[in-house]
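One chain comes next, on its own, written out as structure tokens in the form predicted alone.
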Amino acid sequence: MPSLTREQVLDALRAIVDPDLHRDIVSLGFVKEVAICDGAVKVVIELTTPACPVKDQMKIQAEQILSSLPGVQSVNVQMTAQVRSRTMEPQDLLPEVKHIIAIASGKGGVGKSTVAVNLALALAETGAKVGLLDADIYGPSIPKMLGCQHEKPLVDEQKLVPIRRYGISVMSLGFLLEEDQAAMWRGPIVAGTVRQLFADVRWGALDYLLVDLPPGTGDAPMTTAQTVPLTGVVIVMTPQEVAATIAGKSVALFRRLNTPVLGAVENMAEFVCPHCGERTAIFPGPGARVFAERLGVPFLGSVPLDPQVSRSSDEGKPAIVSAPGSAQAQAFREIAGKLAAQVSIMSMGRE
């Protein structure tokens, strides 16, 4: 029987198609190594993000395909990931950060910061290098949500060093203000402060930097979009029709600023009874899925309301940390995977 060749292995692996990029993994350049020795086949597949939602399925599919080839006695499929970088601009403020993703909302009270924190933690959980910038300068809440509100960042060579918490790098104006001190600033100062939170912080090498913006369509969101090249923005909303209408204004703003909308997230979608499992809608309205379809943006998913998890968040332990097996934590992981997929689509489309 003729020996198995590298070309035969690659031809077989062309049957695996990335569901987001709609191309096979060989033509996409994901197969980085093929080794064949005495019936043993080893393959290394490198994905565009460690948060790929179909990573496990791809591994199983590759193992099944290779095991069915004539003469193959053992198969070793290794899955790795290398996040593709955004297009760098001249005088880029953050050349070591591959992707900058804004988390925005049209109005307050929709849980935008909660979503930002848990998505950052969910991405880091997969092995990605993640930073979280609290750019909500009017009401910085992320330090409290992460239980590090009493910490102060160090200064190294005139650069602020982010606080490390739960495996992510965090910076917030809340670290620099006295407790209960209000930030009462006008437009030009807001713009300058937001820029400093990017430029004067030693972020280092990151796969993803998530930026929690203030609600609305004011100076901070516009400054962020104009200061750094955003990969895109995620819009957070609750199911009410009024929330969808206001969120639409945020979508319109970022589109005017030529910032891609990576998707919509629906927070507080429903309450799941911890005793009987019955699901109860909290707010009336068609929901974010209908809103996303109406505006032509991806729907990334819904996050249920869990009072116990919300209490833990107030105590500095987000859902991903305090209740990793909860429906809320699982929702954040699924949304993080879909977000990472959208980022990969954006990156591959620019190559």
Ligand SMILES: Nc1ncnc2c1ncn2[C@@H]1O[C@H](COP(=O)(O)OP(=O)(O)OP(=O)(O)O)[C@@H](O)[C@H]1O
Contents of the next structure:
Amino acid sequence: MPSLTREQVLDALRAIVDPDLHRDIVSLGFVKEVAICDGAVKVVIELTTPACPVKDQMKIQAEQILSSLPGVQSVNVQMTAQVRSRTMEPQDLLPEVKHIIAIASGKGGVGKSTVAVNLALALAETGAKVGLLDADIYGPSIPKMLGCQHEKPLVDEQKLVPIRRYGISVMSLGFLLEEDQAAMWRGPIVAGTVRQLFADVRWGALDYLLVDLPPGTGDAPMTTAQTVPLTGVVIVMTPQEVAATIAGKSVALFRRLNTPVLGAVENMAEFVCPHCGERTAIFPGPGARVFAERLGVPFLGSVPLDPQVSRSSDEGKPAIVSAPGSAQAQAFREIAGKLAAQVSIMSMGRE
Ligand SMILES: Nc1ncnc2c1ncn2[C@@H]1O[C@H](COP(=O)(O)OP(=O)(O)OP(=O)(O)O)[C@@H](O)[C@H]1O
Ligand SMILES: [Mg+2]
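To complete the pair, please output the form predicted in complex with this ligand; the form predicted alone was given just before.
Let's see the whole complex now, leading with the same chain.
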């Protein structure tokens, strides 16, 4: 029997299509290595994010395809990931950070910081290098949510060293101000301070830097969005906001600023009973999914209301850490996967 060739292996793997990029993994250049030795085949498949939601499925599919090739006795499929970077300007503030993703909302209190924290942790869980910047300089809440509000960042060669917590790098004005010392600054000072949180912090090499923006569509979030080159923005919305068209305003505003809207996250639309798991919709109406579709914004998922989890978040242990098996934690993981996929689509689209 003629021995198996590299071309045969690649041809067979063309049957695997990336569901987000709508192309096969061979023409996408994801197959990095093919080794054939007697009846043993080894391939390395490199995805564009470790948070790829279909990573395991692709591995199984590749194993099945390769096992069925003539003369193959053993198959070894290795999955790796290399996040592709956003477009960099020559004077980029953070050349080592591949993607900067802002988390925004039309109004306050919709769960923006909760979403930012849990998405950062969910991405880190997959093996990605993740940072979280609390740009809500009026009411920095990230340190408390991560239970590290009493930490003081070190200064090394005139740069602040982020606090490491649950596997992510964190920086917030909350670490630098005394408690109750509210920041009451306006326009230019806001921009300068936010810029410092990017430029004067030793972020190091990161795949994703998530930025918790101040709420609303006023000066502060807009200035922040324009201070650094964002890959895009995620808009968090509750059903009430959707009904009141507030969420639509923030989508329109970011679009006007040429900031891509990576997706919408719905929060607190339904209640999952902790005893029986039954789901109850809290607010009538079409919800964020329909709304996002109408606006042409990817819908990333819905996070249920869970009093227990919000309590533990207030105590410094976000859902992903305190209740990793909860419906809420699961929702965050799915949203993180979809977000990473959207980021990959944008990066690949430019090539
Ligand atoms: N899915 C949820 N289930 C239960 N509680 C939640 C959920 N999402 C957020 N919360 C709670 O709602 C409150 C507000 O959330 P959070 O601070 O994340 O909102 P925010 O949009 O960042 O607010 P702000 O505009 O003040 O920055 C917090 O106490 C948080 O624990
Ligand atoms: Mg907040």
